[in-house]
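Below, in structure tokens: the form predicted on its own, a single chain.
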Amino acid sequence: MLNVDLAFQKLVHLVRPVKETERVSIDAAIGRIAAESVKAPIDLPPFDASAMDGYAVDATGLAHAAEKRFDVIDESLAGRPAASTVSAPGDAVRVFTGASMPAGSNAVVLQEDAVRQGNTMLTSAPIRCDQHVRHRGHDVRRGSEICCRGTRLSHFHLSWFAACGIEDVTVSRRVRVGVFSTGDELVERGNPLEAGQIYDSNRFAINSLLREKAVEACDLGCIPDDPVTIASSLEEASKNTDLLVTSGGVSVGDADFVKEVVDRIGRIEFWKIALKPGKPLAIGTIGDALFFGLPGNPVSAIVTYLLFVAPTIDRLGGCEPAPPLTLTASVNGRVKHSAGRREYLRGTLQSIDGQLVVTPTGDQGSNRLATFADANCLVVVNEDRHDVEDGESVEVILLPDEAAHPMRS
């Protein structure tokens, strides 16, 4: 069996990223994969700018003064700059948190530190040069790069581009992503079920997971486990998408044609990872198109997909997914593992008295959906462990959704 970190090297060296690109509106690129870097068009904030309510004032040589007397003579208000200049030194200006400095200002004075009496203004306060100042180009300055080539496009980058004015970006095409299922036993949702069958949950899961990434999915449906039937939906598929995904068919039972069918019309890369779950994975490619035939199991399915596809995807997008994010946790009760396979168990990572703590998700069985119900998080067991005692520490992964937010406890 193949290590897990030597399988996801093998991988790399299988992704060739697409060329196309196209041009959309900030409003459609969430997730989209950056085809160029973005430079900033203007200075951010494109003004001096105070950061406070307060008065503007020429601090020039006030800083160790006691109490100041400042004539108020103007007021400048978010998008309604002031008309006077500050060009005395007792000069002062009604400012805002937002609005424009007026020339030949240098400082604000806080409000909470002003007495206002009429038009005059006193304060005891300190002043010094730049107190409470937004210089222009302080985010960022023009012709700076705000995003490099490769960036998968988030709401807070999005954000700073609206700030810049920028309405749309270049992005790689979507990545074309064919879903499968394969089995005999497998019954659509909306059907009554026969004896010896199931309803069809990994491709629901599969298709439902990439929709958080750039792709344009294409639910294939389900192929019965006829090698016939199997070869023609693949070869037909593989001529309109970058990546295959199928679930079921790897393993070694009679009625496992998958993998043997891709073999032929294909080429398997690599089969059998030394995981848990997700032993049967196959990968390889059928004409342009990459291939993963994850195992039937919808847990193994879905870690499987976590492990492999989806940073695969990001990599055919043009993006180069960073190593995941992980933590150290002390696991609630003892996990028993034998050493050999990297075992992912699923699991609820909680905040209990400033500690991480992880508590496996029950029975982890392959089969078990239900341990995925309220887990957060992947618990990772490497493979030259062995039981994991109560309190021992542990690496976690967060889960898609979890990773998104600022952990909770």
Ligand code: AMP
Second form
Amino acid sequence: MLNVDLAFQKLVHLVRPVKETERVSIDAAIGRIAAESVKAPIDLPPFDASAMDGYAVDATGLAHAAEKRFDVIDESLAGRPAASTVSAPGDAVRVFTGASMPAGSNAVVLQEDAVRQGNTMLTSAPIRCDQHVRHRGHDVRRGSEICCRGTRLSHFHLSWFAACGIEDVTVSRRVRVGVFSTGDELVERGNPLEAGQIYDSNRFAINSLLREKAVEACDLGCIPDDPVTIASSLEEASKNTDLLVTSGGVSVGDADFVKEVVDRIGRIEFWKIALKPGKPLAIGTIGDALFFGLPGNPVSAIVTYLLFVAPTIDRLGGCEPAPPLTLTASVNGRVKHSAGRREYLRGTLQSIDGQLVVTPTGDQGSNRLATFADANCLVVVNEDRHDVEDGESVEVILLPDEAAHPMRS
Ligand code: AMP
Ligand code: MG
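Same protein, different form: I have the form predicted on its own, so give me the form predicted together with the ligand.
Time for the whole complex; same chain goes first.
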């Protein structure tokens, strides 16, 4: 059985990122991957601006003066700059947050530090040059890089682009992902269950998780346990997808044909990983498409999707996913574990009196979607460990939320 880390490494070498790019509006760019670096087309802020409500003055020579008296000669509001110039030492211009600093001014006296009497403003607070001024280009200078190639564009990147007036961005084309389930026992929701049948949840789960990625996902339905149909369906689908994901049929049962079919019509690069849940995961290629044969058990299918498929989708789009944020927590309860396989249990991570504590979510059977119900993390029990005793330290990685954190580099 292949060690999990070795499997991650081997997989990285199989990925050929898509080459085509397209120009899209930033309105439609969430989750897309920047295919070029993006530079600020303007200084931000574009002018020296007041950071507070108050009075713009020339602070030169005023730092040590006791009480200071100013004539309020004009006002500058956000979007409505003052016409006047602060030209005499006693000039002040009423300013508000975001307003342009009038010519000749270089500091803002806080409204709270000022006493206003008609057109006179008095303050005894010290005034230093540059106080409460946001200088032009202080956030970013025109021409400097605000996003490098290969970045998955978040709400925050796109907001920054908007602030710079950027309308569209060059991104890699969407990765095309085809999803099949396999199994004679599977029934689509909305139909009654006959004897021995179950509802297809893996195809739903994978399609649902794919919605967190900016991919072109294609739900290709359910294939029966028939090698001929499996071969023709996968061959056909491989012609216009970058990645094919199936579930079921990769174990060693009499009706498990997927792996042997892919070995015939394409190539299985590796199969059987020292992983729990998810041991039968099969990874290979069919034509130019990458192939992931996820195990049929619903928990195994989801865990292997998170660990192997999700980061591969990022890489296909040209983005190197960040390694998962690994936290150390003490485990609440005893975890039975046999050395030799790496185990990813579902757990609930809490901070109790400032200490991270993780509680596994009950019987960890790989068929039990219930283990995901209250889970917010995966508890990693490494291959060299035996049973983990109550209170011992374990590593945990957070499960992705709607922000779609990559799970594994
Ligand atoms: P297999 O690997 O095909 O032997 O499947 C292992 C287990 O997962 C069996 O209990 C299957 O019924 C179940 N299973 C396979 N595919 C799905 C699916 N798409 N949705 C729910 N359960 C499945
Ligand atoms: Mg099956």
